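Starting off, we have a lone chain in the form predicted on its own, written out as structure tokens.
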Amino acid sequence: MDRVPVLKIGEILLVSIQIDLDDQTALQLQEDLSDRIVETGAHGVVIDISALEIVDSFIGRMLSTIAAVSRVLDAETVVVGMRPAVAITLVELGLSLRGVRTALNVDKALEILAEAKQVRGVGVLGFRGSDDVPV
């Protein structure tokens, strides 16, 4: 079974889905990501789906579930890289991705997370001072 890597960048976890997700891999990702949020204390999750050509109803629900679980664990989730065809399919399936924030790219996602979570003067990338500049 393939696994989707979960990378830690400061207080953010980055997930770049580069394979077609079958149901088992999607469930494993959900579990791995939840574990990593707890292990790392991450306050944000960015999920890049730009490589996905198809998102079915199960994957759509999985993204919503990941966002809900992440929120309970004190982490915001932003999905990036959604192709227009995927967005159209999700709307046609009646999936609103409730609770899932979206952005066009990772830079925009980091901006959203920076606005959502300023932690005691530490930016979302974990540096003291302004958000992306180490001091």
Given for the second form:
Number of protein chains: 2
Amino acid sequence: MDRVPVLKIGEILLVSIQIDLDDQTALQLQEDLSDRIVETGAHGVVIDISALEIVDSFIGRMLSTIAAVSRVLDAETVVVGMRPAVAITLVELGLSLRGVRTALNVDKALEILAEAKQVRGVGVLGFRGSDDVPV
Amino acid sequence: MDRVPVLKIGEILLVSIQIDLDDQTALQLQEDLSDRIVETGAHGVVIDISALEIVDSFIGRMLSTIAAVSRVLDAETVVVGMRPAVAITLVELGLSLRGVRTALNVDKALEILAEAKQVRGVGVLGFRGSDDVPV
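With the form predicted on its own done, generate the form predicted together with another copy of the chain in the same format.
Full complex below, order starting with the chain above.
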């Protein structure tokens, strides 16, 4: 069975989707990713879709699900490498990739994730709680 | 046409091979990689083959060629994620992946490349310590 490899780069997991995803492969990828997040304690997931010429509602939903599951496991997801034509089609189809952050390339995604980690780091240390406590 | 994406991560280029490579795709990959090395000034190339269940003499030769071309362009190549079964088959077939460095995973490959860069950096600049010259 085809399987999309999940690569660990420092505290980030990187997935490059290059094959046509069917139900089974997509489910497998979600499972592999969740397992690896827990196993490695990764705080970010980068999904490269530069090889995809089409992102339909199935893939869109899969990306949203991965982002949602990762968030529950305390990891941010950033989708990178979207082709302009794909972006146009997504909008035309009315797909919004809800809850999915995007960046132009992996380097930019790593910057976003590093910033997100810093912000959360501050939250953990106690300063963020003020959001919840009206003064 | 299928095309293997080349991802830039800092000063490294990462390629994850997941599709069956025919002559055309392999040539395209070599060309894309060389172009990106020149364009980005990358000093290292990491090729992930964890999705490959078979590495035959064709792929073996391609990896050697990529490594050789990259070296001429002043970039080191490290192949990562080789399955144990693939390693066994390679040896049984008498394929040695000449000139190709290997590492267990991307993180280890990045360490190797960082070390290689440092060694070369000192070699090339010679007086690199002078950057730190105290006033």
